[in-house]
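Shown next as structure tokens: one chain only, the form predicted on its own.
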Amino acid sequence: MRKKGCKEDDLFSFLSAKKDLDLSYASILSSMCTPPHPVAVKAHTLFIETNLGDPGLFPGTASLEQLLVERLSTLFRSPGGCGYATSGGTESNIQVLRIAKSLCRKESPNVVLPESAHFSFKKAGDMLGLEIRPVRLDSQKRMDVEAVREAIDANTCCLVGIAGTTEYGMVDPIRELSSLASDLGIFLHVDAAFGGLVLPFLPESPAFDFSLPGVSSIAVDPHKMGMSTIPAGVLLLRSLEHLCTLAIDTPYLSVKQEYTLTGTRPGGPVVAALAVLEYLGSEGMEAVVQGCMKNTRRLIAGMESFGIRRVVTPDVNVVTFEAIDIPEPWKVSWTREGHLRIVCMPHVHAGIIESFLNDIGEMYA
């Protein structure tokens, strides 16, 4: 640390050119994060020193992040449900598994997710002791109902299906993961942390939400197709007792008790997701989604048309293609299994699906 500290131009000359090394998002075609919305950064921005950490302090930002988890729970299908605000999918699905080994009491519980599902299940089986059980996709990437019913015991705790997989943009079939977790008294929770705000707002999509009676809770990231500021996710459960498993004393604070898996919680994020849908509503969602489903199917034919072939077609607005050479500035991403990915978020406008599909033209046609 400097003994004498430095001048405030010198510091945001240094910063600034930091930050001129980070990648534009013009030229991003892999992330499933996207610039704020200009609303987003005015809420973050008004509710910045803000600690949901301590609640009774700041009631007013409390009641907010209390109307955000009504918002998604009425979007989901659940006006009765319950939840908080995560820093993203990572702290909801750890949360899950907490409760879900709290409920099934086993010795060795495990837990049955698809090949696809998110690297955080992962690191919450090594955190929480967990067998961790992935199961083989489809011919679509989508998790094989029958893998799932031959990894299912009396030691699984929990089923995980995804709405909208990281790597190739399927939901997996969620209404059959309902009927078995149903039939079998188990845990289902449904990672949404990308399509959870997108595939309520098209006109077509796959069941994935409360209206299915076995699904327990689920997680959605408003930093994602919310466009709110990073980091802000939320976890949502049906049912009230469930998050209560999670409960630990906080006797120095404003409240008693806490379920959260971090203290300190910024409010900024969580208020700056709830302006985001705010101001929308729902109709300047669709708005958005369609675009962007929009310029994914654009997208598609573009390269279809120089002979790259898609993997499979997607639910939302995430897109893959057989492996190419790609050409500069232009950042994508890979699969584990090799495959060309492209997420088409707000900022991947038509502008930019033209200026690529040229460069690829450039290159393929």
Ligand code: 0PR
Given for the second form:
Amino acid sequence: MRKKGCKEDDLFSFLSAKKDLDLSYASILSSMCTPPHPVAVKAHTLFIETNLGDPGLFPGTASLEQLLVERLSTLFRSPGGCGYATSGGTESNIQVLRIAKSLCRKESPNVVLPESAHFSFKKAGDMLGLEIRPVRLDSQKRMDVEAVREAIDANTCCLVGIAGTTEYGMVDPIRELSSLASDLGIFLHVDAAFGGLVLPFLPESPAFDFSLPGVSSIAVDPHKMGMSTIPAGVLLLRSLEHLCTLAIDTPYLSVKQEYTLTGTRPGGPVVAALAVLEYLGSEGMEAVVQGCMKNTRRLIAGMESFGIRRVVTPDVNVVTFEAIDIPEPWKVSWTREGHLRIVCMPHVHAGIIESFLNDIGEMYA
Ligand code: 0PR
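Given the form predicted on its own, state the structure of the form predicted together with the ligand.
Let's see the whole complex now, leading with the same chain.
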């Protein structure tokens, strides 16, 4: 490092120049993140120095984490549920597989999940020595329940369903998975990292939450549709006993035990996540989410009017089309099967959709 520090002006012009290399959200149609809501930024800033890794020193911040868990558990219809704020879906999924593994005590445990599962489960399988068993999807890209039955065996420690798949925006048949899990006594985890803050705010949506008796845990990410600052995920469990399987003694901290994967944890994004939910309320969330779904439907109608067909009709605001050329400056993504994928996040508002459709129309109409 430099021996003498540089001038603040020089430092910030250097940093700003680097920031200018980043893309603007105005052209990003591929991301599950979105610029944070202004109240998230304000709340984050207020709690910038807090560390939830030593909650006894920050009891106010810790109580807000508990309130966030309470709000989301209630939203997912398990008012007495428990959990904690993670760094996002990856950590939530890793932690839940740790729980499932320790509960089942099998010698060669496996995890049955859909082919559409996020790659974080592969990381978890690798770290935990779990066999990951992807099962095929049906024609609508939802987990095929018959294939799930075939894949489950005596060593299955966890069944996973996705509520809002990363690539195609589908919700797996969680009701059927819940019945299967209850009948066979298997831990069922629902990865609602994306859909968890979409589905509760739609007038009609498939069941995915703790109202289904077989659902043991849910991952939801406020840093996606919750418009929080990054990183903000939440892992929720129906049973405190399950969460306690993660408990580690922390002898010299202000609390005796912790359940988290990371040690030092930022309070800022956690409070930011709560702030958005409190500020908007369910009415405000409905307005945002239903706006995103309206834009999703408009995008589908517009693309299909140019003869560019959707792959499936998504359950959430992630939409896929047959592959086409995409003009600058638009940033889209491509699924493993090569389909064009667009996420209609809050920043992808109606004007952006029309401008994108206009550009596509110039090439394909
Ligand atoms: N589960 C689901 C269903 C997800 O879609 C994701 C992330 C995760 C878990 C993991 O979440 P974290 O990345 O928060 O740990 N889905 C996005 C993806 O991989 C994340 C993302 C967001 C990628 C913005 C790119 C981007 O620009 O596609």
